[in-house]
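Single chain ahead, written as structure tokens, the form predicted on its own.
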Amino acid sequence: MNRAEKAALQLQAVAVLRMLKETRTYEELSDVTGLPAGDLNRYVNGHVLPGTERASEVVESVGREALADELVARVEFDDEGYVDNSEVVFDQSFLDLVAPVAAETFEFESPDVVLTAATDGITLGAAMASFFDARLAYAKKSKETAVEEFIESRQRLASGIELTYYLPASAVDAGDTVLVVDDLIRSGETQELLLDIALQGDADVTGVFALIAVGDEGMDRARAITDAPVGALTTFE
């Protein structure tokens, strides 16, 4: 780890524990982090940075034990199982935390480029490329006017009805390095969908990753595809 890097680790555990701090005492922390009140007070007020092991273990464990707690009290589910998580896809600085947490956690490789689905995974992909100094690419269900060559993938789903994911060709090269990410993982089609599009593109797959998982078939699904690391910050069964 170069010193950017370090930096930067210790940047994003403050953000965490500023982030943890907003509802609780110092004391309430300390008894979260298990680090010391006085310690806490300094790293939240910009007095010192924590050391970059300390840092490491905020952002990796304590990181996301806390995120995933703050993403379950914002998910709403209504009568018929279906998902309303606005208050965190609208949320950037949220998701912004996100991203180190679960690159940390899940250990992704760095990619060339974080590709998602339009239009609920763009606030996350943007969160995901922008820690790993990625590129954006985000496939629709529509095709783009004035672009003439895409990577085109179609499913039929078990109710019938036909889903396609058009992406730019020229948004993933030959031998790039590919993450997939989404807001949510159900069923796990739309995942299946992109990581075919990596695939045709000839893109190397660096892993998967959900905000939220319903279940472990979308999981499953992913698996069986790559064996890239794939996860999600919260699963609700």
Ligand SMILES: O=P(O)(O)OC[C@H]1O[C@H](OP(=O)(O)OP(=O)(O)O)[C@H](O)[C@@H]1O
Given for the second form:
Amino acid sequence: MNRAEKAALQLQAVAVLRMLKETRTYEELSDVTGLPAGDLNRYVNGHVLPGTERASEVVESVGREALADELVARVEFDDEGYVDNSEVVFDQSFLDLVAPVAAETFEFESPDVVLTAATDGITLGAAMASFFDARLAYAKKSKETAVEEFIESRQRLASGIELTYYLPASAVDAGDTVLVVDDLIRSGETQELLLDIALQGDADVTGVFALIAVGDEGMDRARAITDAPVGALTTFE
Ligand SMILES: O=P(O)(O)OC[C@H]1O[C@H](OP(=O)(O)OP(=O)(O)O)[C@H](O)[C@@H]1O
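Moving on from the form predicted on its own, kindly provide the form predicted in complex with the ligand as a structure.
Every chain and every other molecule in the complex is listed next, the one we just looked at coming first.
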């Protein structure tokens, strides 16, 4: 490991510890990592960097299970079953850790474009695009001013309301490989629209990924449309 790789690993470990510290005391963080609370305090505050061996242990310990636990700790449901996931989608550092784990868990091929839906999918989309060194594109519920050509997809929802998403036509080229991501899949209506937009753009879908699936309906709907891998970090019943 050269010096730059060592520094990158050390900083990655600090990012992991800071993320885990968000929902824990130093004592709890010590229980999770097996490292002394005093050392953890110095790492999290940036006074000292963990040595290479400790750094790689910390980074390797953050697999799917640890991130899924973290996600569950950060998500809240109200009485009607609506999800508040602000503590997840507002935390770019957390999402940056999710991207490599999602890629490995579901064996997503590296895409040309990561496609998502505004608004709440954007930060996850940015993390995934950055990880894959891909372009990010997000469809919106309104037409962007000054864009002339759009791919649009519309459907009537179960509620009877019509939902339309618009993507600037230049965002996806024919033959691009596209990974569709979103923060949440519930009915799967949004994913269906995004998959339709990819299809209209003559793109090849390489996968569908969500942080949170609520029930199976949305995931099943996506699987009925594409043969590519479809996965969520966590499923809530
Ligand atoms: O599987 P579905 O039933 O389609 O639900 C999932 C969608 O719902 C939320 O977006 P919302 O429409 O609330 O828009 P927002 O991101 O702007 O809040 C969420 O960000 C997903 O895009």
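Residue numbers count along the first chain shown, from 1. Note that the structure is predicted; figures quoted are calculated from it, not measured.
field: Same rigid part for L29 and L71 between these two forms
entry: Taking the motion between these two forms as two rigid parts, L71 does not share its part with L29.
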